[in-house]
Every structure is written in C-alpha cells, then in structure tokens.
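Read the single chain below, which is given as structure tokens and is the form predicted alone.
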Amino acid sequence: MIKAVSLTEELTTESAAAAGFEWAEMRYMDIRTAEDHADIEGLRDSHVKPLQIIAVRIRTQDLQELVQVIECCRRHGVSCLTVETEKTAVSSELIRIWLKEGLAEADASGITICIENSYQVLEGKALRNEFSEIRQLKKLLAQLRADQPQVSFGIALNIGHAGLLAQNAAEMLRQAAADCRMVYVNDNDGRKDYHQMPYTFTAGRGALTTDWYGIIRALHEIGYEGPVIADVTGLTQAAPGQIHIPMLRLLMSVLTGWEEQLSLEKRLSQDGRKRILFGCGIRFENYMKVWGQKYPPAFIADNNAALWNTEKDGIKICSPEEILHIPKEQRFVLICNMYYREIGQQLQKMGISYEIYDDAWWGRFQAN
C-alpha cells in the first residue's frame, strides 16, 4: 500500500511532507500552475521534504489537452493518471472518443489511465450515472483496450462516491479486483459529497457510516498494494491552515494502521518465526477462522493457570512464561484478548514484544 494525499489549492506540500506523506496526487491545472511559479522545483531546494507526485487527476472536459497532460506525467516521473468523471453530464463513448483520439498522439507507455467512479446531480441530490457500476467501468475499460492495447486502463474507486450512492464499497472492490489501480479515500453521511477524514461519519453511537473494516478486508483480499489517496478537501478547506498539520499528522496515522493490518499476512507468513497467540476466547477465534489453517500457532499463552497443559482447537495453552524458551529472533507474538493493554503492560516487563490482533478487521462483527 503506497500511502498519498490529494492536494489541493489550501494543502500546501510543506505541510503534507511535515506530517509524513512522501505522495501526493495533484490536479493537472495545479501542476500548471505550480510549474508556471516554478514552485515544483523550488521544493528541491526546501527545508522540508518534498513530496513526490504519483497520479495526476484532470476533469472530463480537460481531456483535449490529452497530450499536454501526458507529458506531464512524465516530467514528474507520474505513474497514473485519473480521469474524474464527477457530476459530468458526458457519456462514457464520448470519453472513449476523447481517450483514442488523444492518446493516438501520445506516448503514454508506462503511465496507467484510471477512470473514476462517480454520480450526477439532479435537483441536489447524487444520482447514479454510467460510471457508477464496476460493470460499467469493466465495459468501458474492454472498449479502450480494444482500442489501446498497447496503453494501461483500470478503475480509480472513489469510497466516497460509492457511500454518497448507498453502494458497498468492499464488494465493489471486490468485483474491480485487479482492474482497481487507485483508490481514494474520504468520508461523507450519505446525502453530500463533504470529502472528510475516515471514520469522520457514524450512524448512531458505535456503527460508522463507512464500513472501513470491511474495505481494508476487501484490499487484503484481492490483493491491492497500489496507492490509497486520501482526498480530504472539504477539511482542509474548512478547517484554518494552522492546524493542517496536526490533521494530517492524524491522517497519516490512520492510513498506516490500515498498512499494518493489510501487511498482517505478510509477517504472519515469515520463515523461522513460531507464532504465539496470548489469549483463547472470541479473538482467539477468529483468528483460527480467518487464518489457524494456513498460519496455525505454535501455542497459545494464557494467565489463566487452570487452562494450562491443556488444549483449545488442538492448539496447547502454556504460560506465559512458555513465551520466554522460544528465543528472541524466532517470537510473533499477538495478543487476541481485549484487554490487550494490561497484557503488552505484560509482555513489556518480560521483555518480549509483540503485536495486537483486532478482530473487527477481520469479520469480527460479521453474521457470518
């Protein structure tokens, strides 16, 4: 997963690069405006870090500059590029006109072309249009193959768009599967398109607005590792310059928890480690459910001295002291418990570290 920011007019580099975003996403426009100022290569010479640009986004009707745009993206060594097709009133046939049209006289080897997922407007309220549906986008994106082949297409999904319509977000990803090249990340209640922080939305106390638990389980499992965007621009518009940082700095935050639980598997995964699980009730479960017959525990530790010596899934419980014969370079140790906090306190003592599961990712609160 690459993590990146959209950037916008009032987010200015400076403040993504000091909350920790090394990419960032830029309209066309701004670029051109940037180069015009010289500011892109002012950065270089910066007291902060500059960003590095990994997608450019130009509206529909932008799309005669096809060439300009192109060139563009290779200037800033930008790998894709985004075709927003929001609150458009143009056909998908007349982007496909407009995309071989202008890519007939385009080197655009090595950059893919996403188109995004969107809804028009009638009488203030968000309605479905023709690039609303994955299969719409599926077709769409077999016609500029068709007339491409040589170019890279695949689908930018919006989770703010597909919330702003009602739609399941994690199923979309699911059905996009290795078509979905990007995806952008922002919050809304459902009836406007605010472009807020996740996890920003609840319907009611405890229940979000946005199943994020269940996109982030949808990522791990058609497999993404391309850029999650966040476009937040209906905050940082709001909110006075001054705090942008502390904003995204918490941004950041959230895009690297959902990092680490998309590279669970990865660690899970890794040779020479013997993987302890601390706990045995519903966290325990789940995690045998999703993952105890590919990645099976080597024991289970337990403060509860009754249990030891004895056996939950034909998985042995120890104490915790059993932790401390498995030497140091060979621990993966989760606790499955939720009172987590208490038992790293734990752990931390005996100097042994370890890691968290939390189940709510991984269909914790599912029916099925």
The other form holds:
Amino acid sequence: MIKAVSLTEELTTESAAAAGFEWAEMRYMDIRTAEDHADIEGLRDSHVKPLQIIAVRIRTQDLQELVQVIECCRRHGVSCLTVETEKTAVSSELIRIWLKEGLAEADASGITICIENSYQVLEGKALRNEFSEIRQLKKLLAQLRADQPQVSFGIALNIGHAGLLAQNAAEMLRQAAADCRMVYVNDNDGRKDYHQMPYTFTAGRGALTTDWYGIIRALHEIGYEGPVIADVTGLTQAAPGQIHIPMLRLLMSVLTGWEEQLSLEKRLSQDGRKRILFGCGIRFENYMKVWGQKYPPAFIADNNAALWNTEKDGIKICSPEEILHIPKEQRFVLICNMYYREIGQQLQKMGISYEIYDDAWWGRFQAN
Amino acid sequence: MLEVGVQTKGIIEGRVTEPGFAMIAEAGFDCVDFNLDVFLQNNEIYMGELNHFFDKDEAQLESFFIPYKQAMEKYGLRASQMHAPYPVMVYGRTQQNRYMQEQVIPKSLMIAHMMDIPHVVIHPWKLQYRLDAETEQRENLSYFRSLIPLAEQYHVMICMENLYESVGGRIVEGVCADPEEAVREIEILNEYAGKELFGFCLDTGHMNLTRRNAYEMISTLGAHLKILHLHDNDAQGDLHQMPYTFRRKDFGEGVNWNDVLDGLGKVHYRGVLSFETYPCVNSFPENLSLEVLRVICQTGRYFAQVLEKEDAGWETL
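So the form predicted alone is up there; where is the form predicted together with the partner chain?
After this comes the whole thing, all chains and molecules, with the earlier chain placed first.
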C-alpha cells in the first residue's frame, strides 16, 4: 500500500515529509503554476522535494489538453492520473471523446487513468450524477477500454464522496474490485464535502459515521495494494500550519494501521512460522472464525494455569513459557486479548516479539 | 506559558490506571480535568438508577482517591478542574435530587479539596422548557447560593457551564447559554458570598451548537471566565471532537477557533486550555490514543502561543 497525501496551497511539502509521508498527489494546475516559476528540474527540488508525486489530479476540462497532461506526468515520473468529476458539467460521453482524441496523440503507456466517483450539487444538496455508481463507472471503463485497448484505465474511489451520497463504500469497493486503482480517504458529515481527517465524524460520543472498519476489510477482500491518498484538503486548509505536522503524523499512523491490517494475511502465511495465539477469549474466537481454518494456530498461550493442557476449538492451551520452546525465527505470536498492553509487557520481558490482533477490523465475521 | 489540559474520561475510567496518566503526560499535557462524573454517570441519573459509589463516607472516598492523586503527582500532572456528577436535579425526582444535592455534590467538593483541585464544574439546573426561564434562574440562584459554605470550607471555585437541551431531538439553547444571563447570576452569587466563589466554564462545543459568536460570548463573560471545555462539532451534535475537523477553507459548521482565540486574548484569559475531547479517544483505533492525545496537546500549545503573542501586543489572527 502506498501512503500518500494530497498537497494543497496551505500544506508544505516539508510538513508532509516531517510527518513521515514520502508520496504526494498534486493537482495538474498547481504543477503547471509551479513550472511557470521554475524550470522542470527545479520543480522537484523547490516544490515537491523531498516527496515524490504518485498521482496527478485533473479536472474534466483538462482532458482537452491531455497531451500536455501526459507529458507532465512523464516529466515527474507519475504513474496515476485521476480525472476529477466532482460537480462537473462535462458528460461521460464527452470525457470519452476527449480521451479518445487525446490518447490518439499521447503515449499513455505506464500511466493508469482513473475516473473518480463523484456527485453534483443541486439547490445546495449533494446528489448523484453519472459518475456516482460503480456500475456507471464500470460501463464507462468498458467503453474507454474498447476505444483504447492499449491504455490502462481504472476507478478512483473517493470514500468521502460515497459518504456524501449515503453510499455503502465497502460494497462499492467490492463491486469495483480489480478496477479500483486508487483510493481517496477523507471524512465528512454526510452533508458537505469537508475532506477532513478520517475518524473525526461521529454520532453521539465517538460512534463512527463512516464505516472505516468495513472499508478496510473490503480493501483486504479485494486484495487492494495500490495508493491510498489522504485527500484531507479541508483539514490542511482549516487547521493552522503550526499544527499540520502533528495532525499529519496522526494521519500517517492511521494509514500505517490500515496497512498493517491489509498485510496481516501475508504475515500469517509466512512459511515455516508457527502461529501462537496468546489468549483464548473473544478475540481468539474471532481469529478462529476469520482465519482459523486457513491459518490454524500451533497452540494457545494463556496466563490462566487452570486452562493449561486443556483445549479450545481443538487447539491446545499452554503456559506462556511454552513459547520459548519454539525457536525465535520459527514463531509468530499474536496477542488475542483486550489486555494486550500488559501481555505485551510480559512478552517483552520474556524476549518474545509479538503482534496484536484487533478483532474490531474483522468484527462482522463474528456473526454466524 | 499557559498550561494545557485534557479530561480524564475515556483515558482513566473508574479505576486507578497509571498507564492512563502516563499516556496523558507522555502526550505532553500539564493538567487534567478530573471527571468525577464517571463514577456516577449521567445516564444512570437520568434513568433514576443510581449506583452506590457516593454512599461511601468521606474517609472511604478519600482513601479511594489518594492513589489517583499520587499517580498524577508521579507523572507531573495536576488536576486543574473537576467535573462533578450531573444532572444535580431531574424534574420530579425529589428523593434522587435530595441525594444528589445533599450527598453527591458536597462529597464532590470534598474530593476536589482533597485532590487540590481549584475549580469544580456543577451543571446548573435545566428547567426552562419544563417551567420557564425565570423559575430556572431563581432556582439556580437559590441552589448555588446554598453551596457557598461548602465552597468556602473546601476552598474551591464553583463554575457554571453553558448548556443546551434537546426539544424533539433538536438541539436548543439551555441554561447559561446566554452569557449576559450567566454573568448576571455569577455576579449575584459572588455578591451573596462577599467574595469570588463562582465563575464560568465555557464549553466551546455547546456554544457552537447554540450558534453563539465566540468572540462576543467570551468578551461578555470577561473575567468571570475561569475554565474551559475546548472541543469541536458540526453544529448538529455534541460530538466533543478535536478542533479544526469540521471546516474547510471557505465553509464549515465547526467552531471558529480564530474567534475563540481573539476572545480569550481580549479578556486576557490565563486559565488552563483544557480539552474535553474523550470521544476522539473512542473514535480512532485504540492503538492510536497516544497519537490522538498528542495532536490535541499540540493544538493547545498552539493556542497558548497565539494568546501569549497577543498579550505581548502581537496583533490578533
């Protein structure tokens, strides 16, 4: 997963880099403006460095100068181009024509052109347009691929836009599946397109109003490994520059947490490792339902001596010391207990490295 | 340097958790807002199903809270304010109200004294939609006046807070939402006391819900503003989220923090910049709690910097 942030006039590349970002998305117009003030080599040094551009975002009307846009992508080593369809008056048919014309002249090899899901605004209210539904976007992709079989096309799924239209973002990801080539993450209140930090929009006292856990689970299900771009332009506009770094650090931690979940299966499937689960309560039960069949544990470790040498779900329960009998390089210890901090300290003292299994990410699988 | 604090709710719950205080300190905070209300929660009080925590006598309560005080000391924190259990009065619940007023609130003030907490928030009574605003003011003046001997005995300042109510699910202004009325009541109470025993706790989220201009509200509160509940929302729900997360450049329903800072600068606010943001700790994944608290603390440090520059003659934002 490539973790990136959208650059804005207000967000300096230094702040983004200081927060741990290596990749950024830039608007085509911003790149062109910057290029007007510096030579192309200078742009990287003065405007983007130390970040690298992962994607360029264009408005639909920019498709009329697609040759220049593609050249711009090439100059900066960019492999993703997102066509922003938000509030556009341009029809999908016209997009198709412009792309056909532009791609007849431009060499887009190595560049994926993504169409973003979006909305229109009528009488101040966000409503669906012809780019809102995955089936509409898939139909457009099919047409574009028929027109230009040599070009790579995809869907850029904007989670905030889905939220504005009360759409099931997780289901949209499942429907898009392999066509999803770019994911934009941002949050809002379901009424206005705030482009804010994920996890801040809640109902009552902390209940999430965006299904982030379901979304990450859906990304796992479709095997998504592409860019996840934190498109939080609202946050970087609203918050003073002095607190951009801590806020972006938090954002980076959020993305890193998602990455850890998305790559959990890879770690579970490591050859030659014995999976040892610490704890045999609710989190263990969740693990067994979600992963147990594919990645069964070698044994369970638990601090409760009364359970030692008994079994749960056919898995033997042992004392924590038993872990030490497995050579370091052959063990993968996963704490399946809500007191993971305390257990983590205990394992640390024993010189045992571990990971924490959080069933919140896999919770829906608890339902039979 | 102005101090920055955060509430204990959501971080230290109902038991001594040194790791909780350690995390608050590690995030960079100087102070905590001690949520005594977690020991007798508002939903229990509204439902009339009170637990027996405050049946303990004073000695038992003191020994219960000593470890909290010690844990704070260990991590270099001080409790700058306390939130007492609320509501103190539920219309029509005579027996429960007597227990709240005669047991819970006096013991809360005693605990504040024992823990060296200088300010205690006690929610004023909500009566204006049941009865009328005049009765609400009269009853509040009568009740808060009755607390003068306890405030003197325990050396604590009692702070009233701007509240909202819900009518048919819609949020509407509540007691002390109007700063002019709040100031009038505080001045009357301090006059009764013959000294400054009452002050105001501004809740920025409640202010946003009741569509008040922050600069005007804070300017009106003036020197009566003693403590803060800093948090943000979408002007629709009492979300208690971190500042700056409900706006974009040109629009948004969130708190206007420039107005808040201008107002605090104007009244030369020198109290603690205390955040009441526990739902952030709930809404982000559990392993990010420290990171979330760091952002909140850094926001407080930024506020402090702005206010100190303003005080030194730096022009407002």
